[in-house]
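So this first bit is one chain, no partners, the form predicted on its own, shown in structure tokens.
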Amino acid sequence: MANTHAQTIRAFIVGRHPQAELTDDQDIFSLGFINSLFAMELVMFIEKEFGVSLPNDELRIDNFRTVSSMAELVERRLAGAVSA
């Protein structure tokens, strides 16, 4: 399932940056794809697309550095929603 989440997240980023050839483990901050507006769009996209809420303690740069880290964040939040 994380692969599907990663594909969805990667498609969102590439949709905003069509010139990007992005792998799941590339640091999108160092590639220059992120500014403050896009960071907020990314948080809102993840919350809406996957039906998760992202509390302040999850809004750390390392959770958003790569497509893989964002997919893992989604998995953790979904797992937490099931067990809660």
Second form
Amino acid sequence: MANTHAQTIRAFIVGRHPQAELTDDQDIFSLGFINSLFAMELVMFIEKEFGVSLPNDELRIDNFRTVSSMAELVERRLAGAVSA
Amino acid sequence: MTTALPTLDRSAVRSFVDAHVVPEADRWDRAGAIPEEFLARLTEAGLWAPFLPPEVGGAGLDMRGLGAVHEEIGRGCSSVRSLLTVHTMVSWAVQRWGSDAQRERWLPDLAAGRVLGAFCLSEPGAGSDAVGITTTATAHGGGWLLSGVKKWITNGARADLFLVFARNGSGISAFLVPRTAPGVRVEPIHDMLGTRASMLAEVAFDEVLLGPDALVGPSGFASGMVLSGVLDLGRYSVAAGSVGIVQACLDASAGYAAQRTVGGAPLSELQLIRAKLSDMVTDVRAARLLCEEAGRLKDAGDSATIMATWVAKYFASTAAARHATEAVQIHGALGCAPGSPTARFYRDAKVMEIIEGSSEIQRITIADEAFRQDYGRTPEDQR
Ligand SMILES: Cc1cc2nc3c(=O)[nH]c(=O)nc-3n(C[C@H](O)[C@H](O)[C@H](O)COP(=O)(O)OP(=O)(O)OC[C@H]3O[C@@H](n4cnc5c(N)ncnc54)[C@H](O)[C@@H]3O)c2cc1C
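Counterpart to the form predicted on its own, namely the form predicted in complex with the partner chain:
Following is the full complex, with the preceding chain placed first.
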């Protein structure tokens, strides 16, 4: 599951930065992709695409550093929503 | 007389504006303030923050509906719309990013208009470049110590609650500051070019002591999202208000052209005048559709709303400035006369090109769209 989440998230980011090549483990902050507008678009995208909500305490840089860490965040929120 | 609106749809708000705003707007403009009596009317009509959920006293209005409300108010008076805009920004920030305690503390009062909000970002030394703000919030005894000066604060002279953006370490965070907090000083700014009744002020924060519950939203990298989100909503409101200005210019110009004769013929038969009116008719519809698209995407939680809102604001504000100039032209000397509504639209429209991302910033930002995949297509086309 986390794999397809990662693909979806990577497709969104690359759609915004078509010239870039991006692996799932690259630090997107070090690539200079993230400004506050893009960060907000990313959060909105994840919430809508996966039907999860991201409360303030999940909006930590480590959750957004790589495509993989975002996919894991989504997994975790989906699991939480089911068990809650 | 009761002014409670039966519904908050466009036609109810339109009648409210025609009855209570249009006849007074020029008087407010000259007085440089919206009277308390009318603020109470807005409260009674439920217009301060109708998008808030019914649980806290809002009407649960969606963003498309909110855009229509702000367009209608903006058609009557951009100063009143400005008050609604900044109040909306503060209310939304608490609703979207606030803790449960902050929501309980503030939302019912914000929904009811018992507490009026203002948005404090700009400073004497920093406007477009928000990163350049120098107001600081320093951790202090479990809370915060806030110091700095904010300028050009709409409703600053009247508001009860300030949403203040301050440097907090390396990021910019948002803080809720009651006007009554010791160390808050408000200095009204009179005689602005436009939106003259929007009660601007300079607001100084001199070592204002705040509790831990003053910080709104996440800290760290995500704190900038609070600012981006609040500005996005402000931009949406200004876009809608600008559509209202174009509509008002069109109404005034068509009415005047039909009735004024030059050389024995009504103005409305002159080709050059008809050309101006054609462009107004076209642009008001285009601008309204762009706003509706941005609102629809907001309601869907679609991140494409951010760019759609930039585009709507850029188009609508520049259309408002262009057509307000032409509306004055069509009215001739009367357009320049004291108390002329078209003169007010002209001055107010200029402000729309400066606030919530000036036209220059819009043009720099919207260009990003050109370098994205599927640029220029609406989100529907991409699916
Ligand atoms: C009536 C009114 C109400 C306002 N209400 C509020 C409020 O409630 N709260 C608040 O925080 N602020 C408010 N403001 C301030 C407003 O947000 C700022 O005026 C706006 O952000 C622009 O900043 P500035 O005036 O400092 O211009 P500057 O940032 O100094 O810019 C000056 C000029 O340079 C242009 N420019 C800037 N950067 C670039 C660039 N990179 N490339 C090319 N051109 C550039 C600008 O577009 C502008 O034309 C209000 C202003 C007005 C006039």
